[in-house]
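Quick heads-up: it's one chain on its own, the form predicted on its own, in structure tokens.
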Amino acid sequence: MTELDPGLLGEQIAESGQLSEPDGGHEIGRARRRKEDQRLLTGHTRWTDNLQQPGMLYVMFMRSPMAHARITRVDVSGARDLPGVVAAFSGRDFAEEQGSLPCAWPVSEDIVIPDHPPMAVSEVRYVGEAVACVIATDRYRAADALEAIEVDYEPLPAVMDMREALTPGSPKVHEAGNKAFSVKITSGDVEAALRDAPVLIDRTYVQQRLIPSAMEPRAVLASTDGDTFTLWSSTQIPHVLRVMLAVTTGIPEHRLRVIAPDVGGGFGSKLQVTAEEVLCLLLTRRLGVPVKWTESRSEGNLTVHHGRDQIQHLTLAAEADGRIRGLRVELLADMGAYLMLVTPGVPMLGASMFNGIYKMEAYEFGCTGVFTTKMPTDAYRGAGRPEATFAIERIIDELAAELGMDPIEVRRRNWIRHDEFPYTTVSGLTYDSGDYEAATERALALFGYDKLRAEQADRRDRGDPVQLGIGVSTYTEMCGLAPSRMLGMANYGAGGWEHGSVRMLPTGKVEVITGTSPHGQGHVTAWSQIVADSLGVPFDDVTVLHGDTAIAHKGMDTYGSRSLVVGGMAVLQACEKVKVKARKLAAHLLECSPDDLEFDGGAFKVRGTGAAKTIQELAFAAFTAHDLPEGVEARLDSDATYDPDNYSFPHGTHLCAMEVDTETGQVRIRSYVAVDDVGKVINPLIVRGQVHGGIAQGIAQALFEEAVHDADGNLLTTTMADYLLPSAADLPDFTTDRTETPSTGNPLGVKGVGEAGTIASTPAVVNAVVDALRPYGIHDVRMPCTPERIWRALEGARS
């Protein structure tokens, strides 16, 4: 990948000639370096794994070797008598108090939550599910010791496949059967659409199963000092997890900090309660001792919540114009074993995003989710709407193939035209703002788009053995998951508000306090950025405090890309109300009416005279509190929550060009251009650096991730040998580049970025495979797209 230069980007910037630069002397829209960098970056970092605390224990867990299987006995007394250990459980020994792990999205009515305990007491559902653990002075001897736990199983039949496992007769997961919920969205007449329809394409494409790998491995750290717990977690969602936790154990939760250190990455991966974090909560309660677990890299592949895995069937009818009349789509959702935070809700995030940036009458969605013998599936970036992109991207190019027209003129004729917004689609969504045809436009441009379809067209002619495929990509996606009323309708377990909090202190710097709890976005710097134009005070007056629940005492945490259009807006709204408090005091101060003063350089001016007070001579003022107004107390201080009305839809167009070696298979990315609309921007490095990262990812689903398990439910993608992942040696430069259609939902007019690349190039690379192999009468290859898999297509195509 190109490296990331601020330089480089003013230069592309004014390349773009579409982007509004910076006020003079303003923070916002500036290419800021990030503010922690330095700290992570020179190993001054606060991982959970490095903390350390006086007579601390390790744990390490006993996993279930079996995908399915009844537990007839565990014996521990083997491990308790080594050295070093301190102590060894079953399941059985927290059967009475460590209920079970939280679903809080019953999706449907009909939906069936088994019971999830974070040991297995009786049965085991998966490989991996803990049966027992071991507590020793270090986690070497801790693992040593799980050798000489004895547990002893009844086999039951492995449920690895959703289609038999919704058979009559199959094996069962759960007592109650093996579908978790099932649910039906209908709008406009569907059948009238399709009857008839002069063209009708019908496609099943399959989601595989990922495994999130951020870079720093889970770890959970809890420690007790009699009546009061601390949990350190690698967790997105400090605040979220303290609640929980605190339903689970019954440890009241104002006894409760959670603390979520320096996190090394997420990817909705860490948005979760887990088995260790509640078991680590009752061990040191049990013990009266800190404990800490820190998975390895075999352990999170087989016990981190995988994403992903459906099976997705599309019946599109359209005119033979092109022109889209109605979409039918029926999805089966592998839920794994148990339902876990967010499981049953993650294809539901998709429902209203199938229909993409197209309108159409008419509308349905039916998911089936499904009980199997595999690690729970759960929110992975982008979370259903990466599934929703790909498949509504990938019939879209269906149906140019089938119409022989070139797949940007069929977007064309079905895409909502900019001055058509705000717009209410066929799904119910209201879009705000958007420009597909500009966004489009100016990646049509840096690709090249033209001049390589005249070269694809010359290899085709010349029978070329590497064949040039084009992929095409215009997406929208539904992110800043709040707002509450919304969740509410949806029946999601919680809101989706966000809480933010300035504090002036008397030398004038400025503390923030955001409940939003970074794992590598940068809202530090955003955040700054945000309160130094706002307030007028300099970038580096400002420090952000987040991550834990005893300093930052409210908060909604950091997922669904929405730690910006909601977080940001939180902040934003508490230093209008710490200006609000300023300006009477200022005008207490200088002796004339609030409204003659105006707010300017961070400086309450009187028109027409000299006189002024600054933001910082205000601050020292409340806080020697001397000379106060009658009623306003000694501090400017202020909190805010903010809940929006909607939420917010980027979009952007991404183009691939594919390079697909008919001989061997080898695929070859050569170039790909990513145009993104996500309104405002506030740090455009950070937004670059969001999009690279985006967009590798979506690339590794399309190309090389596969977790792969065999027909009893082992995982045989356990390490990073097994499991694929691309380095940046494997992808290519992006070329990247942004339109900007302020968000009309929010003050600051942002959009979310921080899924946006994964869930547009993933269609973009398949479309452009799919595009070099349709000569050969190849309509679609599985993901991931290997050489061994497009090698066995051309072959089937062949013979």
Contents of the next structure:
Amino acid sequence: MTELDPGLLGEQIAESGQLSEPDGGHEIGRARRRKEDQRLLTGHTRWTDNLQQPGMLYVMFMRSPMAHARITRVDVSGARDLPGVVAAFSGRDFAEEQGSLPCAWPVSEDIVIPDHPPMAVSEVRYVGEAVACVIATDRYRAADALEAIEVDYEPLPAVMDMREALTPGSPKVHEAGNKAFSVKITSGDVEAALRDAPVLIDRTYVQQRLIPSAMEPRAVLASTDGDTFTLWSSTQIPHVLRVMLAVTTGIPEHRLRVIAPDVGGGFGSKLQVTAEEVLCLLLTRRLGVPVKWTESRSEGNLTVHHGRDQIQHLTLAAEADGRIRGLRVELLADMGAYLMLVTPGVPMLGASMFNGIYKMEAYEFGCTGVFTTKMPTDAYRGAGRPEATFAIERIIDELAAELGMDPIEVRRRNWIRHDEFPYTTVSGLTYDSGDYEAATERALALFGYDKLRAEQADRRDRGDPVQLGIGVSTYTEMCGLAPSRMLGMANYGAGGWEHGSVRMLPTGKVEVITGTSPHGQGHVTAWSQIVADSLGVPFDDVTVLHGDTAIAHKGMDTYGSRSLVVGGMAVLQACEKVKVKARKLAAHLLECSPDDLEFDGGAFKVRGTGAAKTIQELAFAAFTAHDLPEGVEARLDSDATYDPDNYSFPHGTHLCAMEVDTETGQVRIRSYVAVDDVGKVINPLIVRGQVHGGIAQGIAQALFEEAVHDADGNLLTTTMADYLLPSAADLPDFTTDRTETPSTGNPLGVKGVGEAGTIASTPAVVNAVVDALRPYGIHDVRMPCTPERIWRALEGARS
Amino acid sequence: MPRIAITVDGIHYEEDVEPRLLLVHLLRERLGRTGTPVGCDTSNCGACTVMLDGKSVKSCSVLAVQADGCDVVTIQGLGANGAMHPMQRAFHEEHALQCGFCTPGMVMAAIDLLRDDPDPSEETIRQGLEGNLCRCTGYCNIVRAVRRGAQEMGQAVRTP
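With the form predicted on its own already on screen, would you show the form predicted in complex with its partner chain?
Starting with the chain above, the whole complex follows.
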């Protein structure tokens, strides 16, 4: 089924948003304006760096200028003597108590997990690693004091290239060597599939290293009353963080409260247990005063975990008619210098997704995690799935080119048909639902595919210096992280459930508590819509609390497009439990059997009579407790945890038309169409926003962004002047639309949308660039496809 | 230490400041105007944009002493009588913010670009906001919001 997104026309969205009162059970699907906005728009924000505590001191870190070196001396005494400086410490001062930063995903039996001290004690392994810190009365004095710290290093060789790192003579990052782990997964007979295949495509793609670049720099504030500890942090994972900090620092979990106040974007970069969080906690314990640390952007580019950084070698075997026989994937994944929270798990999240939406008989995935002297990598929007999707969608286009076939036609011959769901893929995942035909058909129509192909042919014939490329990406992704049972099978250190509670207040208003921890996704608004529909209460009568372990006491937080699929479901189930309690109370007050009641429009009504009790009346009756039946306690409040049985699999078709100036290498996105199917939509406005932002971030990888190091391991892209986030002037307007195939895995029918755009858009854009350049014999351009790289590719082809 | 006189969101202050103190730190850490955030250290992101005597500046690249005698308006002083400025309302209506960290600067820059062109095209808006980075929205809805805000501000002038 195809549903036109009213969002194609801003005016229509605006109209639908004017409706303020729900008309009974129809909040879900409505383009509600966000409850979050008022505060954010008027500056009444609670960013961690805004927070002040009486007597608070400022922390700054001295960071290694060497990629790899032995620390021979650290002298902080010069800093201690300066005015306004309260203390200064080296790593050695915390060696006994700082522990090791945790890795929660040991993906293989023989994985090497090196010790990772929050502040380096004897050796540094990337530029930016903390070696000392100062604590001062203000940030200016702290910065002055850093200048007075002396550190002597004995340089060791930097290890920057993954392939070289794996050669026998390579210098070692860690004593145990440069290989962190090796994993292989096979399904079917890949050797047989590749042997004598009529078409064999062999390609190597490079996923460049990226810097996530959430707009809010990280900040941490820690305080203690001598007994309990409170840590405010710009984090996506207050709950996971609390557990891990307790384990790392030895502060008992019940005496540690973690708060994620307003968090200004994450994209996976704040899914981490950081050195600065551990050290601020230890500093407040040692000094007995509140301490705050806020990173500068340059510091953040060095020390917020990086993303991607893989070398992907693919071999695809196909029949002469384009049907895929099998696929082999050999992956090198750059871990950086240490394994952080889910560093080794990131490539494994892509392990089952390289086959994409296609049917094949044989599949093999091998991955080696490699240590280098760089900042560790970890989750970045999509985490493993963008890499996999890029590779399969690029090589499918290569298959089409090899066969002289339209890239859409090759996909049609291989994709899972809508009547074949649920479908268990060659890699063993069972896709819940989907309609690739419908999404693609809709995208082709909106894009004007045939007309653009005609224009392309015309430009090629004319030898137009500006060539037109058309890029296709028909993606799916694995969302709703995750079924705890499956995470256990993957050796992940925690479950994937989520928690939700509903408190019915005496006045009939509703307080919802969620274990998810939003940082821009609009959970307060969307969860209010779910609750309003379920309980029949007005949207405006619902509030949502989150991000404070003392209030939202259970949760698994926000990442992996999981919040709605798992957290929204937990909230819905808590609502259902409220109604079970309310029904008993209503039956008692209305003097009927619970079975005689129907719940409609926020009230329990006795069938066939006018007698009724609203949910608000019942909340008040439970509060007064004057007349409760046997076995009903004085509250309707309920809570639930939800653990899905399966992942969810959103999908869609993205099309990009790219103009490439073959004389200068300059590119311009002429049009971009995205038709996504994220299952049932709670709020189309929020979904559209997520898709827009995701597309922009995927385009950023394709065309603009790359973390660049020199041979000595210095990061050259430490500022936003060097690391090019796209601005409004660099991007076009996007045309977005949806098809809606409900997930069969949960009663809401939702699939998740946070990562879809990013996963889909990178291959669409690079496919478009390459498509424009095919007449010149070019079949790849390395990301980011800068004008220089395109120009060099053309020069190389011409000569 | 130099003493400066400065008006921020309608309140007059006299402050002794170190010559190196940045305006944004004066606003955030001395005057409690934390609505204006800091997103970078090279004046690239624009999150800290405020109005200084009616023109938008990145307050991380202005020294507090340079603002002596000036009138500063931050995102917190933009609305009047408890109501949001039309540009703030337009951002809300068009879903032009997600995490909201870039939003104060984005709103300020948007208002400023209307001084030169009260009815800007999409192209003009995109060029005009080039100095303000957003990581969440992909800018589509920001562009729509600025156009809507421009229309509403135009109507506000025309309506008696």
